[in-house]
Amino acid sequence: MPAAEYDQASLPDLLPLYYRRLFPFSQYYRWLNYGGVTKNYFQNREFSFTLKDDIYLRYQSFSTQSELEKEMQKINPYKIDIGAVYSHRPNQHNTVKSGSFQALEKELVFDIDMTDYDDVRSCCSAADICPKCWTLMTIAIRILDRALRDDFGFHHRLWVYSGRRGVHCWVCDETARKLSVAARSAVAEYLSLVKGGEETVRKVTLTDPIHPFIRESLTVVERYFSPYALLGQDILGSKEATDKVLGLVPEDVRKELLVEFQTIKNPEKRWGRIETMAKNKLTTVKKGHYFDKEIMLQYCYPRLDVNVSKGVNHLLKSPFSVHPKTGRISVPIDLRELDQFDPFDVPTISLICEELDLPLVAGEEEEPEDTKENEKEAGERRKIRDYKRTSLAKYVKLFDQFLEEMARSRKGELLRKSDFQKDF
């Protein structure tokens, strides 16, 4: 079905609706609570709402899963960021004696936006995305996927898309929670590796010998990089991209180059020339001239916004929140899937509430009028009956089974734990 158009000026109208009957705040409560891992974890969660014209709420918190679903069915929120759990309840911040407010724990967090890459991308500019250029976020999820899973043993990693022009990580393994900020800002700082900001030229610079982890990321790369850079972004085309491309190799090599490309136009070939004479120069002076990979590595890389990582107390977009310019919704991304991620076919609020008033098909029809003992019970069932009939049922699927998973892991941890203490 083609997607609702979305108007903006309908979001008031659509999100009394989207919260009272789509919403997948059972799944939500179950995440943040963690088993209720230890007493208050979920109490003490700051959640931020943004509402209609800016007026920003923070530091509010709940005591139960109906609290939270009261307040942001009558307030309605533009956009929801989850913080840290925190030492006292945040709503009560202000009665703790100074000081004694302390953010404890919280996710590892990666936030992960096109607009920095807009020096190395010629299809968009600033919040726009196209399918071009949206490769440049699949490879920033292969690869830091990659490594939070095999170079820090990471197994709880939520991929979520933002709903306009990025994506966000959420690791949420009980030792990346508990992370100090210095442990935080080492993560943040190994995965960073473009440095430097606008005036800077060269924003990659290799060394000897190629670190293990730069080499698992130029794997990568190189399996996007001709479709995506050579072929998508025509980085070696026109005269202005590829003085760019040259500005990053020796001079000598370059005055060489542009002779060559006098003649040779092939963008592929003409890399072909450049991958071959930083393989010569790497043969005849021995160490330092991988700029073939540097410049591939700065097209190409992940551009962290390590701010967001480092902080125990910075605030992120939560998943299921809705983009109030876009209409689409913060949902997971499959990874099963990754190269078939669409962020255009991403449900907006318009679309998932149009599908609510679709006639049901057979097998769905109505249940009777509930009795007042059932009715909490009576509300659950329905609110999954809508969602299920609508474009947001496969990324509540995909969330409940990251949740089904690390809810195995904990009981396999408890379980190893009493095993551990029969032993002595």
Contents of the next structure:
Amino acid sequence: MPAAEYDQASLPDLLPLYYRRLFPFSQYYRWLNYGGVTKNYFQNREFSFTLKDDIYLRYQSFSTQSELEKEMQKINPYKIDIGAVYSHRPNQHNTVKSGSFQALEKELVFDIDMTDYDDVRSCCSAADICPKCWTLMTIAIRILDRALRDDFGFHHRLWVYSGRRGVHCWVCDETARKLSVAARSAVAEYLSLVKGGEETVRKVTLTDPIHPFIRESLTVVERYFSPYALLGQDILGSKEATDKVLGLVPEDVRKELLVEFQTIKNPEKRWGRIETMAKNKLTTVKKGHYFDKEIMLQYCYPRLDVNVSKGVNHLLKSPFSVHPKTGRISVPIDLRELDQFDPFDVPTISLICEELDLPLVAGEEEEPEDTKENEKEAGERRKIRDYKRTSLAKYVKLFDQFLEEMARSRKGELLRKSDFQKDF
Amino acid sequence: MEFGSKGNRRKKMLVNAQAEQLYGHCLQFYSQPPIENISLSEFEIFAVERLKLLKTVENLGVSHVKASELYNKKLDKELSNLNFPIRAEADDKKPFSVPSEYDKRRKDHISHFILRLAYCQTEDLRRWFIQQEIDLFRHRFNDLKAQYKKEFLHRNSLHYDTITVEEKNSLTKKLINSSFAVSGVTVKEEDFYKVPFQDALDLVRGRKVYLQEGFVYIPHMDIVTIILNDFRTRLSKALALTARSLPAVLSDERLQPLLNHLSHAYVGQDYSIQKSIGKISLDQIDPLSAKSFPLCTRQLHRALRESHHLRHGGRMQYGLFLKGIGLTLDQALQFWRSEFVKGKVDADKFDKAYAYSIRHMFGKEGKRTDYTPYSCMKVILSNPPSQGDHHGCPFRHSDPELLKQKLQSYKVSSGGVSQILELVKGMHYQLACQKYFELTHNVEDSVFSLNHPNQYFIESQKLLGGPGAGVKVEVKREDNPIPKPSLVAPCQTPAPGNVPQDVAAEMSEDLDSFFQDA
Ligand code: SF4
Ligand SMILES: [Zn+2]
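Got the form predicted on its own; any chance of the form predicted in complex with its partner chain too?
Whole complex next, starting from this chain.
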């Protein structure tokens, strides 16, 4: 099927269709309701909508799924952000005494944006991405997901493509949602290795001993480094690129290598020399010299926006929101097929809307309407059939699996608790 | 606590059993409030002296590496000068020395509770108080001999789960690689505690501990971390409770002025109140930035002019600085708009996405907090710059090599450059900045000690006789008996690994950070 070209001007026409027939409201509600365990968890959640011409509506909140549904179908937001669960209903925040309206809980979130890698990718810059630099996102997900699971013990991590140039992670475990600002920032800092702004050249500094977390992360980077950085980005190719890398090694080493590189041109061989020099240093000098590892990390290690993770009340673009510039849907990423994930394959709103208009495939005919069935259920069923006919289906299914996992562990938790009580 | 009427200077002695329970150990967890009567004058003395002590803790914490030899020595000296308890066994043999160990412990106890009253009222005060009390406690606990540490744990019923020998053996390598201080011998001989990572955030943040499945494995020598976490949790809960009962305490008209006074003593000048607001015109900013801005804001100004954009951290730091030197809201809006529209943002988008946050800075939107310009401490310690950022303190956040080039391009002599770099190396960032000030203003010894970028600006304008010189900062309380931080010691900055956790966490509230940069 021909991929529908997305045209920004068509967004106002497509959004109503998307929210009426495709947006997975019931899963969405199921997610944010978290089994209804805590009172008003969904009701006190902040949503924020961006309308045409960048008009922000903050502090929106809804009592029920259908209220949310109706509102979204009415205003057809260009972008949806999710905020915290507050002490009161966000849409009444003006009526509560100031100071008592407080953000209580939120998923622990991470935002990785390709623009933060501009100094280490040569293929694109700013908002542009290509299959080459997308590897950076793959590396980021592998490293962070492992640490969040093994080091921090979080089980429910939803990775989502942002729709344009990055990825988000929503850690949904109950313990994660309850973390304080200080704890969130500690987690984010534990996970940050690349430090410093425009005024810092050497952004990664390793000291002895190398923490197990860094070792694990290096293992991931090592897998991608040669094909991605040496070949793909050609970081030891041109004179300019090579100088940049050599800016990160000690002066005496740099001098030596500059001479050697006049004859050694092959990037892999050049890298081999850097590694050997680092190893030699390591045995001759007491203090650790890890410049080879530092270079790998500076070029490949995930760059998090710590401020996004830190704040309980920080807003983050919602899964299944549309990216107004690219038209792509913010969809969950299947980690089992991470290396195959291609952002340019992610369906655009125009594509899935077009798919709706295609004639039904055989075996998928309209079922006879059950006359007794009430209208709401019928509407619900129709919607399910609708998204199933589009390329959105596999992503909704992924989301469903994620929710199912969570429900299962919630149930396990409840059982455990009641067993525990019986023991007394 | 009860307060005796005026003139009742005699304290009531406690019955022995109670005294033993409260003061049997030189270190307290402050779990029981004092129940005796105390005179107003003693109340005041205790409060003022503890405040002095906490100020010293704060100053030492920024000018020395915490727990370094010098830090410990100086803090011990202050403790003994002010007659607070230092060592567990001190004076045991000399029960009649004046003041006695009992008096010191009692003072430690009561003065802590008095300051709780004065420092429970706002978030800022609580944060400050908790941070200093924690540093003080850490020092005093670390100072104890092993036997007294154990006794302290026992007295306060603090039990933490240790891991089994088998678990230890299976993790040996990981434990050793997780901390500089852990060796094979430590793993073998010491107990390791296993606690949720939330209870040892400082260790997690610095990756100084082994972390698995949400639990950290802490060697016995670091047990203070867990205790401190306990201490912090209890203290912040207690302060919240105290705040609730405060109105009753404040109805005592003898106490109210005293408590208010105490709680205001900790803040330095905040450079937010300008007498001559609007004295600076927008076209003066370029020349002023070269002459009188410290490097941090000069760097921001240049980045803004060059890229016609600043990311959130830069907008906050620079925007508040400009507000501090006297720009009006209208001027600020005009200034930012005119620069942003030269870049990728059109006027319409500016008004929608950025104007709000500028009005917010001036307290005209949202919570209507009047934000104050960032001090050097805040710039240096919190929210370090990352990719694409130009904020921060160049002395702290630039590579020495780049800093050197920059200084050279600003015509600092090579002797001057190396003096500055030397200070930077010793982590004396503010002193380095002050040295830069002296060199560029041709003064030998500046009469102020630098702790605020806006102070830098004002001092510079004073010397140069510029328009910013008339900007007189309102000093809050001239009759203040407590030394202001700037008079005590030049504020310097702790080692990177030493960042107090609350400073690092505090910047999350700025409203426009809710939105990512578009
Ligand atoms: S020391 Fe203070 S004034 Fe000087 S550059 Fe750093 S933050 Fe700015
Ligand atoms: Zn690319």
